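Okay, so here's just one chain, in structure tokens, the form predicted on its own.
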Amino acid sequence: MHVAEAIASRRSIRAFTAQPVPRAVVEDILTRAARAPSGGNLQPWRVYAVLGAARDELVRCVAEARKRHPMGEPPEYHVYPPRLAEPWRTRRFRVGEAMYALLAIPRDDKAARLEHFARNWEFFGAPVGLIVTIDRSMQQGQWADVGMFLQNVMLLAREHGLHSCAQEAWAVWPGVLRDYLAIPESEMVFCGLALGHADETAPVNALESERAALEEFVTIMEKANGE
């Protein structure tokens, strides 16, 4: 598979089949993803992979915790800026509405929307869950490194015929994750990632988010200033 094809076919999958993913495939993806660019070769990412019974027990632990905290625990960082400005606010709103339209969940059905959102904490049914952390001492440059590592994971998944969903929703369970996975206090939970085979019959998986036109985010200069 060419890189361009992997990029074009990668999308956030929110319904997976139960078909298992061999541990060897998970290890291969993570090993090769670690070739991601990393300033100073710090390689600041840390991954906790759960498969099989370990994955199921984590899902059960979160379900139990939701009885006390339905929306999760306080996250350790802002997933989105507290006051999201334009055009980002509209982009977030539009992709959310497009997703719920595919699910046939109206805007006023808050309970159904919450129920679907909570599927994040089941890895949307994927047989493999990854929890990604970063050391608290790291700065913005190292967070960018983790993002590039995650992109490698998602593109390599496509090479194996798999799909994925990066899930910042896992950031709201730092306590549960720390207890279950024995994550040290020195590490901050950044996100989760679901990995597996897409359920191609699920309407929600038809979602293809919009992308801004090139001229909206790129400035190309061919002449020096003043010419």
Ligand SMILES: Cc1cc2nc3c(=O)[nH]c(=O)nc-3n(C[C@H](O)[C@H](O)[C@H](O)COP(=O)(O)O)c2cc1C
Contents of the next structure:
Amino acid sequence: MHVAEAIASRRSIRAFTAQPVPRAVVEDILTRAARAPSGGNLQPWRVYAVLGAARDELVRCVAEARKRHPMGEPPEYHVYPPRLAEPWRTRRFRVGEAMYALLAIPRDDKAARLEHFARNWEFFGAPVGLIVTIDRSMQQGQWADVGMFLQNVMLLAREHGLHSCAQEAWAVWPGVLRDYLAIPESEMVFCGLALGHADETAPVNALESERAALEEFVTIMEKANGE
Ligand SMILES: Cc1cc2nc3c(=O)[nH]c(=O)nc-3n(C[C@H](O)[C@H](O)[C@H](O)COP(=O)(O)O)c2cc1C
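What would the structure be for the form predicted together with this ligand, rather than the form predicted on its own?
First the chain shown before, then all remaining chains and molecules of the complex.
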């Protein structure tokens, strides 16, 4: 599979089948993904993978914790800027509305929207869940490095015929994750990632998110010699 094909066919999948993913495949993806570049070769990513009964148990722990904290615990970092300005606010709104339209959940049905959001904490049914952490001492550059690693994971998944969804929704369970996965205090939970086979019959998976045109995010300066 060409890189361009992996990029074009990757999209966030929010309904997976129960078909298992072998541990060897998960290990292969993570091994290759770690070829991602990182400033100073720090390789600041740390991954906790849950498969089989471990995945189910983690999902149950969150379901239990939701009885006390229906919306999650306070996250350890701001997932979004506290005041999201334009054009980002509209982009976020549009992808959310497009997703809930496919799910046929109207704007005013807050309970149904929350229930769909809570499916994040079941890895949308995926058989493999990754929890990605980063050492608290790391700075912006290293967070970008972890992003590159994550993109590698998502593209390599495509090569195995798998799909994924990166999930910052997991950032609201730092306590539950720390307890269950024995994550040391020195690490922060960045995000989760669901990995598995897409349920091609699920309407939500038809979502095609928009992208801004090149001119909106690129400034090109080109000069001929002597100009
Ligand atoms: C770091 C990161 C965290 C994300 N967290 C969530 C999440 O918690 N739940 C979710 O449904 N989608 C999540 N997404 C998916 C984005 O909404 C999605 O990437 C964006 O809308 C573009 O759509 P696409 O991935 O299908 O191209 C996340 C994506 C990234 C990169």
